[in-house]
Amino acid sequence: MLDAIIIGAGQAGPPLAERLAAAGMSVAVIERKLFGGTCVNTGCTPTKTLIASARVARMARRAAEYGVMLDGPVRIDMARVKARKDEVSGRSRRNVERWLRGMPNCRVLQGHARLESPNSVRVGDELLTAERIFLNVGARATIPDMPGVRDVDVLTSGTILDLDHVPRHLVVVGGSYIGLEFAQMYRRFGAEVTVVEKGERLIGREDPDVSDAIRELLEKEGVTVRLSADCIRFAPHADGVEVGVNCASGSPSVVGSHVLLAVGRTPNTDDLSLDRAGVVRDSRGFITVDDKLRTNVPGIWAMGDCNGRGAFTHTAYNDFEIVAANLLDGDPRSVDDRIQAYALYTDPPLARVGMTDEAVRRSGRRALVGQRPMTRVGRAVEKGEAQGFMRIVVDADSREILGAAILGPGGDEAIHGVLDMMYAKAPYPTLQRAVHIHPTVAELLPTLLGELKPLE
């Protein structure tokens, strides 16, 4: 019998294997597809590599604004763009596999794992048993049962990465984080792009002014946005795919050469035979866990996207830290201590921590807010990238920092100053009195806190 079986080699699995193996435990890691999971293969690494290429294309077209003169139009060699992405992603994947295979006390198996009992897992013809089982199986792009979706070719956030050419017209169904990153990216590569969103605004979980600002920057680059799409449907067309929209205004449909479905993620829990071990899932298929990431079955944990407690690489890695701290370090860490933080990697990026303004209002707290447009942030103006704004919200009574949003250049880095203060449970005057480096975006955080006004 093994000490531990880890199913899935995504962000949480390999570091946990290393910690367990270093503690003298015998470990088996099972991966049925690609080492590194979503982040390395179809998520962060490949998409941010493509976004980097798209930004270079955008800046090359803007070169004359900076007094830099280029000869001739900017051309996109999508095959070379893809090759660069494949190399970056592939190198990361190979490094993860090499790390695992060279790990003492760790055996690596490739194949489809299925639970047969609370302490046994079958991989092909082999049955493994262990005192502990850790599920790190991730999630995949959702393909909903929309009318006509089975009658046409559609792309997902995974399969679109295989394109070695620029679509003539990319229709993105879904106006949230994944869809908007691809929309801007392919517009910068030269495609006509239309975003079709069922809701009344983009990224509906954000405050309305954030949604409006994101829409404005996308439309400024030529992306068409269709909202209130109350009857999305698909049909073959001589020029590609006809996507029914039925919006309150505009054409009732749009024809694209390619369609990207970006409408959510589905946990990879439907073919693990979890029922044989008695592991409970919720109505959406996510494995139910407690604050220590334990399932309802003693000796089985679930980490990463499959547990529904986070949908990001950083939360998956934090899941590993929580499990390891409780099992090995005598440190009672909890997922409930985690502060919500994430970024939308449009250019400029949107970074978010803590509560939105709307959530603060609903809480009934007496709150103060500081806000500044990027047109009044020297670093953004100097770079010629003064779209967006920065905002911070605090509790007027406890002086606790409740949340912040930065839409602007470097916002994904600058936001961490706020996040660190929140984890330290420091009152906002601590950050307000900090002396930051000039010229940066982060230097305006103390300024915002000196200009607080009641949140209406």
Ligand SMILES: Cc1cc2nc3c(=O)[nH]c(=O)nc-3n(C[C@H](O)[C@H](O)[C@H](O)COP(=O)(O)OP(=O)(O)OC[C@H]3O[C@@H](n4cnc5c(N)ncnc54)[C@H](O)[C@@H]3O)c2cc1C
The other form holds:
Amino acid sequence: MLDAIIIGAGQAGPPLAERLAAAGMSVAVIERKLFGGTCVNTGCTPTKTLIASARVARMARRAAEYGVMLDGPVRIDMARVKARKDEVSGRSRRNVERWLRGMPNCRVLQGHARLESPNSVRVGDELLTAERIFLNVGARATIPDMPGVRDVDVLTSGTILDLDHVPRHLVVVGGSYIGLEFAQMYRRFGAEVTVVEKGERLIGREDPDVSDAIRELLEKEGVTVRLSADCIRFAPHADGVEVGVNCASGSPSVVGSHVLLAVGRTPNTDDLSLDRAGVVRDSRGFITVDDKLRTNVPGIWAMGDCNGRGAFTHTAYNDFEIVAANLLDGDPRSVDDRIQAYALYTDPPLARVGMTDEAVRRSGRRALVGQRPMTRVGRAVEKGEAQGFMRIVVDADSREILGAAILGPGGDEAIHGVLDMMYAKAPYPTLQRAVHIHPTVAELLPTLLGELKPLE
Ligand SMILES: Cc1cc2nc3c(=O)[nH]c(=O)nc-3n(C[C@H](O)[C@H](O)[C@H](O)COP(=O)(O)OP(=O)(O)OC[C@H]3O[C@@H](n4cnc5c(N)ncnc54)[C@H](O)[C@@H]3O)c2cc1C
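Can I get the form predicted together with the ligand as well, since the one above is the form predicted on its own?
Shown next: the complete complex, the earlier chain at its head.
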């Protein structure tokens, strides 16, 4: 019997294997497809690499604004763009595989794993048993049962990465984080792009002014945004795919050469035979865990996207840290201590930590808010990237920082000044009195805190 079996070599499994093996445990890691999982192969790494190419295209088109004269129109060689992405992503994947295969006390198996009992797992012909089982199986793009979706070719966030040409017209169904990154990127590569969103606004979980600002920046670059799409359906068309949009108002449909479905993620928990071990899932398929990421079955844990407690690489990695701390360090770390933080990698990016303004209002607290547009942030103006705004909300009574949003250049980095204060549980005057470097976006955080007004 092994000490531990880890199913999935995504963001939590490999570092946990390293900690367990270093503690002298015998470990098996089972991966059915690509080492490194979603982030490395079809998520963060390839998309952020493509976004970097798209940004260069955008800046090359804007070069004359900066007094830099480039001759002739900007051309995109999508095959080279893709090759660069494949190189960055492939290097990362190979590194994860090499790391695992070189790990003492760790056996690596390739194949689809299923549970046979609370302490046994089948991979092909082999049956492995272990005292502990860690599930790190991730999620996949959801293909919803929308009318006609089976009659046409659609792309997902995974398959779109195989394109080596720029679509004539990309229709992105789903106006949330993944869809919007692809929308802006492909517009910059030269495609006509339409975003079709069934909600009344983009990224519906954000505050309305954040959604509006993102919509404005996409529209300025020529992305068409169709909201309140109450009639989404698909039909083959001579020029590609006809996507039904609105039944009541506006043009009823749009024809795209390519369609990207970006409407959510489904956990990979339906083909694990969880029932054989008695592991419970919720109604959406996420494995139910407690604050230490233990499932209902003693000896089985679930980490990363498959437990529904986070949907990011940093949350999956933090799940590993929580499990390792509790198992190996006698440190009772809990997922409840995590502060919500993420970025939407449009350019400029949107970074968000903690509560939205709406959530603060709903909580009934007395709160103060500081906000300023990027047109009043010197660094953004100097860079010629003064779209967006920054905002911070604090509790008027406890003086704790409740949340922040930065939509602007470098916002994904600058937000960490706020996040770290929140983890330190420092009252906001601590940040207000910090002397930040000039000229930066982050230097305006103390300024915002000196301009607080009641949140209405
Ligand atoms: C387009 C896109 C962009 C993203 N961008 C970002 C970003 O910028 N920042 C960010 O933080 N997050 C981003 N994410 C989310 C991020 O990729 C995931 O949150 C992260 O990869 C989750 O890691 P994980 O370890 O839970 O699962 P995964 O990385 O998905 O790993 C799970 C692994 O388990 C394997 N597996 C599944 N079932 C079995 C089985 N039965 N047997 C054997 N192996 C199995 C899979 O093959 C996979 O390798 C993005 C996601 C997408 C799709």
